[in-house]
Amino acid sequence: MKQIIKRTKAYYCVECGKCSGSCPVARVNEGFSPRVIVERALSGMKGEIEGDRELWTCLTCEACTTKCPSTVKFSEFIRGMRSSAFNSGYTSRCSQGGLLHSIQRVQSYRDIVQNRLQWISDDLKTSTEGEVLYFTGCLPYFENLFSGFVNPLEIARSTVKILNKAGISPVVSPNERCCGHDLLWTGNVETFQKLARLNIEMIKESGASRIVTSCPECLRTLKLDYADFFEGTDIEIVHISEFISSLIKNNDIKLNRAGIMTYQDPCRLGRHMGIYDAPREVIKSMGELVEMNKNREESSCCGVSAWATCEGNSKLMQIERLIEAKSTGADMLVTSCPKCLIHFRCAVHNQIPVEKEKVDIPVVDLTVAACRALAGE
């Protein structure tokens, strides 16, 4: 735990309380503060720390870093702690009773063979070597899990749909695994390790340079993650906004009119990454954007975080968030990330505890309106 408090320097907290006067879990759950983990962990608490279930309610969404006057890391904070607890035998309660982390578990094997490939369809042009690869995520997956709902693979056909345009034919890798953000993040660093060997393995032997992902948990992963833990991976990896945004700029693509749109910034897009000019300039080429009052930096989180924090208060700021966005007058709600779609999507599925017409707004991936706007198509 000391080396943990070192590396985040988690020992500069000045107990000011910004982190918690900041935190979107604190607002709807008293009994959360980033502050009072941190004070444990510097009291020497790591039993109490470990066994405690506000450890897995962080949405390590870094809403708390933007404000900390310290800089602490808390994020990594706590992703360090759970690290510690999941080797000390703790876990969080997974929503889908654990299903996604199974999943992604078993693609840790070497030996299993995956039928991931069946969305691509006779009208999208991919390889299986080239510069470009586009990194799917956990998409083919989320698609047989809530299909009820929500189509994730309109993302990933867009995506090559858009490529296509460009005149690229993307590596759809069969041997491609999950990124291990969802283990990583839940403590499982093991199998995360081991999911991070096979996709570098299968990035290097597709000769690929550039890698476009459509998840900002992919991104994240993929270009900081993986470096921490493993050397020559110098490739470049791009979310694809900032691909869509470039070829706009480049006039290689034009992008027709799609109404008014609000933009929920994914916090990994955002403030893990610092991305927020690529997504709103594609939304300008094809619309009017009007923001919510909470963006950028200051954007609310979707309520879910790894599969490991949903709940009644992930519902209740979800709901919120649609309030807000509804409240804009916007026609839709433009997210950049899949779980962000799933996640608003989900809080509406069912019985809400607020008046339809509160919340009553279309909720589109980025990529997906991207696609759906482009000139001639």
Second form
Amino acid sequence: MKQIIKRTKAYYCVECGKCSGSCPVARVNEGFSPRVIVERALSGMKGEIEGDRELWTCLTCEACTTKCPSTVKFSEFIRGMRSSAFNSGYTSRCSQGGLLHSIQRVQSYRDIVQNRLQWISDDLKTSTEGEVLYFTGCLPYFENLFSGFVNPLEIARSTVKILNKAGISPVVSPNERCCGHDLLWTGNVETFQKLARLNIEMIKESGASRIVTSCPECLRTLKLDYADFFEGTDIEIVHISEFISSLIKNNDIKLNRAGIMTYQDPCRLGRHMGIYDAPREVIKSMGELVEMNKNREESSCCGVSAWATCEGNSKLMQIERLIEAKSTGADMLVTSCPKCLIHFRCAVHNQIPVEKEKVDIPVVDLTVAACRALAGE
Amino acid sequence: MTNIGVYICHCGTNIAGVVDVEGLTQKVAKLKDVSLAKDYKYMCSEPGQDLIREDIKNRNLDRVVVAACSPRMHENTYKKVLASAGLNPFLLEIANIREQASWVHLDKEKTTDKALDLIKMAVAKVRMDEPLTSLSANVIQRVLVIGAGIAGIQTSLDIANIGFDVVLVEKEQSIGGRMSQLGKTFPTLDCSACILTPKMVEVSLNPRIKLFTYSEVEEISGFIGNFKAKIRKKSRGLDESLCTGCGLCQEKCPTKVPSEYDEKMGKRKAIYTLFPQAVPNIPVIDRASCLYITKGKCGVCKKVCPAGAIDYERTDEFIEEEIGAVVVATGFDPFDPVSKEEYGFGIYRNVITGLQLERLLHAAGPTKGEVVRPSDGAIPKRIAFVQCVGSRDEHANKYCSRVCCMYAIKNALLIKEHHPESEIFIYYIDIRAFGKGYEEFYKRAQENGIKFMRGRVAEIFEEQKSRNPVIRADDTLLGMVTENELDMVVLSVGMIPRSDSSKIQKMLGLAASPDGFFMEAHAKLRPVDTLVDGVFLAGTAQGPKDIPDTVAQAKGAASGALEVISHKTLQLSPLISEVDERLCRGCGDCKDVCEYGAIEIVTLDTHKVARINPAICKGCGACAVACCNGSIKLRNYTDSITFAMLDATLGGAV
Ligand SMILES: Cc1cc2nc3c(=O)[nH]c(=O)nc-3n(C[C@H](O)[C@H](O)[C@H](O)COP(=O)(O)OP(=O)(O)OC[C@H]3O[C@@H](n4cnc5c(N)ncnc54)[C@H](O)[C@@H]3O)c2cc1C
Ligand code: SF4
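The block above covers the form predicted alone; next, return the form predicted together with its partner chain.
Next comes the full complex, this chain leading.
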């Protein structure tokens, strides 16, 4: 714990409470306070923190980290403490009965054979080797679990279609593994490292020098958390929103008007990676953007992260955010993270605590929206 | 034949604890030309000094080495010893065996060896040093004070009252600075104007103070004792000598714009004075909003002025003044909270800054001292103060601004006194009540029912209908996140360096501390001096401070400036560079590297040569290094001396 305190500069904490006041979880969960967790750590209460269920409640959305006047890196602190708790035998309460984390762990076995390319329809061009690699992430698995209320694979198809439009036939590999984001953020560092090594191998074999992701978590993980593994290579990693916005800037594609949109900044893309403008530029080129009150760095979270925190309070956050989105008068809520999409759709999938009119706003992935708006299709 | 005496100090155990002083002394005694070596417990003490003095007289020493602490500490002490014994003080060398040996090493043997090396070098150098005499320059016995807030006013009055002349330059149209904007002052709650205006009047009546208002210093050249300043006196759009200050023009002017002086809480006219007791009480025409100047219409002020003073076409004037010392008292800016987006300043109308509240509380302010909500003019009953806005924050300024805790408490008390039924909250991290009477003042606020909430405000949002701001904050003592709906929120903004301070900084060659304020020469021992000789700092230009500290520092700056200008001449160090004009080819490389602008290239009959102004030269030696043919040498630091020193320690390896 001393190491973690040092690495995250938690010792700078003056217990001002800016974190807890800014925390979207603390807003709905009185028992959760980033400040108190840090305070406990500074008084050496390692066991208490590891055994506290609130350790897994944090969304690591960085709402506090970006605001902390003493620059304590709270998300990283939580990540460190979770791995320490994991090593002491504690685990998160994985939603979906642990299924998602199991699927991710299974992917860390070298010899498994995955059936992850079935979605590639005849109209899509992909390759086995090449300069650009599309890192699909968990979309094929999500399809199996959530197709009742979302179409995760439409994101993958739209991404390839847009890449094709730009003359790129991306590498899509059957040997791709989960990037490891969720396991890393729930303390299972060892399995994360296995996944990372397998992915690096796959990427090197493909000969790609550029990786496109349609998931902000993959982006963050590959770009920041794989940095040590990638050492010595010169591979560029971009999010699809950056890619599309550069296509638009260079006049390589044109988008038709698709209505009034409001935008949800995913925490990994926004606060973690600082990408706020690219998705907005894409939206502006196919419609009108109306901002929600809380946007960019101030944006609220979709309520769940790393499949570790889904609970009643998550639903409260989601409903609150959907109400905010609906009240902008936009035709749809656009997001650029598959998980934000799933979480928001899930929130209104069955019972909702407010009148339906307040929250019935379509939620659409940015890439899907852009693909639908492609001129001449 | 030279006769060198070497004196080795124990500095208690500071040196003797790590260096074998006795052994060292025996070795040093055997060095060439050293006729005696002695050690003593405290060389800088009076008996230590006497020891050297007696030996110079009785043993005919002609050069001295003292092996002790850094020359920054006691070089002057020993120079005076030499002088008092009739020896040229430049025939002294210091071997720094404390900071450069005993304080930084642990191994006794090696440290003693290193001390011996340092002494050998000093002996080699002193052997070749030349006796030098100090230079002197005439001093212009006047001081320029830039900025006429409470700091500049106090400095000017002190200097003038001792009997020296002051040129006081103020950028705004009246003197008084930020203090004139304040309603009352902590911790005694006396009204700011009541204690400030007497001093302002004193400035205007003192014949020794030449006051330029609505003016700026554009250029400063020269050096300590001999500065020249070019002052731009901006046009007020009228003839100051005719204006009687009757105020008719302001009354009749039809144009109203938000008043900067009132922090946009009120309006002013296009022709206006800042406040009723302005010094001088002469208005200015704001060229950006004047209808006559912008559109060629109106001209009302000219028509009504009984003195015929209005002159729209009047242009700026330039004046040159000569002075011997400069005091910079340019003050501070309040932090602009717009960048703290989570507080919604500029969006939510009932969120204002501490300085805006000062204007509301000021008897001569836009609301004549009544605190009202900007959105609807109602009297707010629930008010919160948000502390540390822009201070103690890695995303804004790291430092504590030192006054905001106290001014929030002050204004909370004032409101509570006016409206005892109101509920007042102060959201703080720590209350910093460090000054005399401040903790007691804090207590008084507690007694009066002001509620202190420990927690930094996370965000402010607005109830749309009522336009009431709502504060979200972690109440860190109760351990819960709270929401608090209020009628008005006051942001206790901190102090930041003035936005235009870089201009002054460049003009005078000042340094800035990491916080952006002007840097003093030494944080503890030279708090009002700068690294530029003859230039001093006063007040908040040097860092955040309250009025008592500002005034104390202003008095310090006055005494610093007086120390320079109270003598008719000035002693200058002769340890400077000199040019051998026979060798110099006038290439100008030296001029390019001189940080101080001490070098000029002059044209002689046949060729050009570099000339060094001895009053500006600091003896840094940069020019001597840059000179391609060795025509510049730094006195007593010549190449041959340097090589001799290296020889002494490396044993002829070079
Ligand atoms: C909201 C608020 C409330 C406060 N309340 C209190 C209180 O109750 N008690 C207390 O002790 N302290 C209080 N303070 C602190 C107090 O205001 C300062 O200590 C004091 O004003 C500092 O004076 P100064 O002369 O250093 O700077 P300033 O008042 O800023 O004066 C600097 C002057 O220099 C002029 N100037 C700037 N640049 C130039 C230039 N280039 N050329 C010519 N002139 C120039 C400016 O126009 C100004 O007139 C308060 C501060 C704030 C922000
Ligand atoms: S004086 Fe008080 S409010 Fe101002 S920065 Fe320091 S602690 Fe914060």
